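Here we start with a single chain on its own, the form predicted on its own, put down as structure tokens.
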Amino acid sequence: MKSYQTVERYCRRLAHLGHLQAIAGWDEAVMMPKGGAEMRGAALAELAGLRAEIFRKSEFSEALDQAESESAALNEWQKANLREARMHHRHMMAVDPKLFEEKARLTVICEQAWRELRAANNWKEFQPYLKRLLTLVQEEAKSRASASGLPVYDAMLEMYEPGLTTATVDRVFNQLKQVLPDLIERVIDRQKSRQVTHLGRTVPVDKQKPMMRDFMNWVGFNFDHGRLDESHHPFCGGVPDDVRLTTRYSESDFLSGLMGVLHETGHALYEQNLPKEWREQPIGQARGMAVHESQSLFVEMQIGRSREFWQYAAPILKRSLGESHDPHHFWDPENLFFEASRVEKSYIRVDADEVTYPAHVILRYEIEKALLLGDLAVEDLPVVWDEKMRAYLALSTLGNDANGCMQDVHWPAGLFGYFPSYTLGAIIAAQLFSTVEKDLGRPREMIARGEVAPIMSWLKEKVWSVGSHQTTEGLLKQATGRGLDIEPFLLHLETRYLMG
């Protein structure tokens, strides 16, 4: 067991440094003044370099080899932890440490430039930042592909969802591309007959904030181990014992803010409920970003945008936010459901409804794959983005880069290979909820009564407490009895938007 214990010791050191990276990254996005970007980039580069040094120590590599040769003496969790440690080690050894450091430094600079230049719709000045960062990411991807034997884009997918391949993404996305255009048109046409009452006034942020916290408490967020702040782009960061959520509030659309908070809280619940005894080990981490997105979309889409949620939430919202002169029917549960389930073609991915959302993701997947492979130059990005937006959503973004190719933080953050996780997460969320319906009987009635604890307990048992003990395919089979299945997602969309 001595070699295995050495592996655990190294992983613990890496987790501690990762903790600092996570909190520094949160601070950079939420609290840091823009003048701190250069030195923060240097500090994060130093951390990245330290982690790379640890991974490259011969004692770590030798301990991994020896522990694997003696794995018969390990229990099932230790064997799985060793498997995950080997995967992380392989990922880190594939890339020159100097590249990690340079990427960490450039990412902070590029993100800060993006925040300022996106607000000014200034693609021309932002383009050189993205081009420099993409060059590094392309170099990283080639190194990972060479080390793993995977195709270049698959090697980057592996970083965010282990085991995911372009073949799987293409198969699923091609199915969606066949179904989505007609589905979107049918839903939009059906909703034309809806009579929806709008609030017609703003809701002050200071009234929204306590309401958001109440709903976070409702689904089980632990404020002793987390906090909610504001940022330019909503995200969930930090570490399991100190989860950092962010959102952005809109006084003209408080429902958007509420759904965003529920979404990020889904991520946070996963983090807070990972197996505590394995927190500082690879197996104690979330399985991958597709599974992570499934948890945020389970809370936001499967629960939060359901008709039953509004039966529970409407009286609470009216008490918290309502005023005597509000339109008579606005706070009715059915009206709020109509507001929250409105489908329309729009520019912004994070604000998109769940029917058009996959089109946004498919567009980004196709573009980032072309960028990574060198088939698309950064200079041509706005034109290609516009072409695909017109093809998939009948919208033009020419001259509107802030709401086009500059709208997401992912590429300025160097995250290439991430986008497929969003729609795969929606598919997994629907698959999980369909199993919840079989296992718990009537979960929708529970939601309408505000009794979500049994649903959360099911998720904790089947997903959260599993960490990375299982592969994604294994986790799905254990939780739902089958591998990735698109049918529950398609049935969910048909039922909610064409039959409900």
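Residue numbers count along the first chain shown, from 1. Think of the rigid core as the biggest set of C-alphas that the two forms share within 1.5 Å after superposition. Quick caveat, the model's predicted, so the values are computed rather than measured. First, how it differs from the form predicted together with another copy of the chain.
- Put the two forms on the same core and the Cα of D380 is off by 2 Å or more between these two forms.
- The rigid-core alignment places the CA of W77 less than 2 Å apart between these two forms.
- With the core held fixed, G288 shows a CA shift below 2 Å between these two forms.
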Contents of the next structure:
There are 2 protein chains.
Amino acid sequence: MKSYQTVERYCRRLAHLGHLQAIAGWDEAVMMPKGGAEMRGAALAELAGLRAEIFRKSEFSEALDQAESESAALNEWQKANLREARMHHRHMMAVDPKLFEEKARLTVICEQAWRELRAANNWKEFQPYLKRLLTLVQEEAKSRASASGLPVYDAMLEMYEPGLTTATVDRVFNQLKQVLPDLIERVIDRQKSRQVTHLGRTVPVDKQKPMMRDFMNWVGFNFDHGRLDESHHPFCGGVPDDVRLTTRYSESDFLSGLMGVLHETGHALYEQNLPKEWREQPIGQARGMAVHESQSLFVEMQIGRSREFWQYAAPILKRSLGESHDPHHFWDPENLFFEASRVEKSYIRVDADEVTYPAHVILRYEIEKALLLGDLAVEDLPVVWDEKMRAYLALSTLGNDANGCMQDVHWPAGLFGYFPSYTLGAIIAAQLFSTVEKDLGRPREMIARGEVAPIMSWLKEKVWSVGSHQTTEGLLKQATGRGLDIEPFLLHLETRYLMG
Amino acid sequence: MKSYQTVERYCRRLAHLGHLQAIAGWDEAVMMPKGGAEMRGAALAELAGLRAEIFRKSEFSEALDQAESESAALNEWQKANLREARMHHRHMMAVDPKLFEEKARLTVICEQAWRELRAANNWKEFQPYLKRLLTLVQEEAKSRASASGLPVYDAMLEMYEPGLTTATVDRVFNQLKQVLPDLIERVIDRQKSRQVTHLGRTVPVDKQKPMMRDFMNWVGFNFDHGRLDESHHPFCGGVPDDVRLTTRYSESDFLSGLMGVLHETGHALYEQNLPKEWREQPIGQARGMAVHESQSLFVEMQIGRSREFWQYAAPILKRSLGESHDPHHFWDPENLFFEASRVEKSYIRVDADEVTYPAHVILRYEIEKALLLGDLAVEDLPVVWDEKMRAYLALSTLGNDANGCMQDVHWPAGLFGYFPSYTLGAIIAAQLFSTVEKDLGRPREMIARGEVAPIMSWLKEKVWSVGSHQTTEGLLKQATGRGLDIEPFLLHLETRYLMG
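Next up, the form predicted together with another copy of the chain, please; the one we just looked at was the form predicted on its own.
Below is the whole assembly, all chains and molecules, this chain first.
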């Protein structure tokens, strides 16, 4: 028991440093003037070094070993906490600190090159940067594989999705791939006959701000434990007790701003409702990136872009942002729903709708796996990207690498294994919603009436308050009665986009 | 040389942690929702613990010893840096970590009690809290005295004013005490005949904001390396590369808001212009609290509340905040100067004008010295406070402890030795300005024309870029040719308030 308590003490120290990292990181993105960057970088590097130092103390690893050998005395949550602590420890110890440092150094350089060279659509000059970084990431992946006993790509996937394997991802992505191209064509064809009215004027930011806060309150965001600010790239940062959302206001497009805020609020609700009594322990953290994304997509896609949401929201928005004289029926629920559910094939993942989005992700997943395993050379990236874009979305990116294989920051930032989370999140969100329909009766009618509290309570019980007590698969089984399942997602797409 | 480099490396690490402390502290005051307090407190305590750990590494103290024995090989700046590093190290090592912890714990309790009991004017219940804390501070002071070889109060003074002694403070404060009561009476008497017009309407915050920024730019604040935000208690925080000012906007009183912003900008200019090449070293830090306060008071009092400032600023303010039709001459330079230079005897230090302010400080200095040395019991504080207030400002505080000995947060926060800085700063500001008059010719005319850049350059050369290379006395001697001198301050008060 004493050893277990030592483990908890170490985890608590790491959580404190994580807190400072989160707040300084938020500040960097939201508040910091540009002249503060150099010293902030140095301070954050020091913090990362201190974290690594704490992980590497022999007292910590000895306590882990000892606590595991005495784990019979622990209760279920403590056991699971110990399992998570071990995983975090293994993640940190798997990689040589020199490789960490070298990767940190190279990613800064690679990201910088990416920013400039993407703007210039200059793949040729960017390629060697990515190549050097990839070599390092391959080395990292090998170290992680040998430390975890997992296959190479699985070892990277585990960083974001503990418990999800390449086999599972392959299974659901292959199912999707079979259905998606035809589905996309049918949806686009069907939407051709829609008559959509655009607002044709701007909405002042001053009017949007209270509206955004109202909808955040509506789904249950607690402003005593969080804030909404502005940043160039919207994100959800901070710590569970103090969640920092950001958005970017556009006077010409309040609707996608609102959808963005709902998305980030989904992330925030998860963080704010993690188990309070495990705040500073590994088990008190969110399960992984796919589950996290499922919560943001639950609020944005399952609720926010539903026909029923617009039945509830349209009159409210008309009152706060619109005018009573609306001859072109812009503020009609059906018109706003049309605006929020438009599907089109496009080059850019971050702008994609929920029907075409999986194609962007599957493409990246297949490519990054091949890159990592050495089955694809960096040189061939543009050609393969173009091939897959043509196959999945009938778009060519030849000569357009800025909007092709250079569009995302993930690879220049050294993130391999992250992309699947986005689509796994969409699948999980649909799977959860379909269970809500079984458990609560008619959630769609609740949404149309604006009564989402029971749905949120369900999420709190089944997902948020679970923290990392379960693996992703375990959480899904407990919440929905089965492991990761593509069917509810496909049904969701068909219902929303091909019916009604 | 290698040992010296080890010292620098340790100092750099401490600076990185200081950076995170500063930003998280700013965030706490300006951004953090109330629900974030508990975890923030834990994270900052962790950081304080890590700082103490780094200080206590034997490698650090051995490197200090070794570097001192080899200091002949160092240049002047390195030698001074080593001297400062030693002082910081001594400050940290002087006090038993358990005493530190106990003080941290008690001050939180004492501040909390103070907040509630001051609001209720309840000295009786507050007294035991202060008594317990004072016992601890006395112990701290004794430890510091024995570590530094200084007398007890001097050892506390050194924390804020390295190189300033009780003897010096006594000398200038006694000079002031002889002159002040009569001076205050004469000024108040003289101001009775003034005809002052008040604005009688509010000025929207939206109009004040750009105006504040304009004046910050005017004195040289660099917004690439800093920000202006809002907080309940205005302060200057952050780090030299990223200085975080705050203000509190009042629609009914833009003038004191502007003076407050100029004050904090004075602090900020000092920070922003500390020697860049010594950023993360002790010598690259501001000299001490008195010199810091001298910079804020230079900008607020020497420049901002001068008749000449209003000659420059009045037309600008009239254009941006006022109206061309101004029948009661509110926007006349002389009227605004009258508004900015009103003198009155009052209970509250933070609201006091520059003529009566020293009386508030001298009173606290005398009392805290007596408390610390055991010459005054906490029980007798209200009576002694009342006696001194009557003697210095002809006001009685009997039965009014909320506006008497309970008004400041300093003692409940465990800060003893800090109060003198305020008035020492005012004295230094006047001493520096009188030297500017000698060195630059006619700075008052420059201010009236709005050309303050040469004055700021002078400060940069003589004060800001010096960092902690000199002691306070050394800095003053180098800048003004003499040590701390009360005469320019007295002359300043007489010139501004009894002439013209």
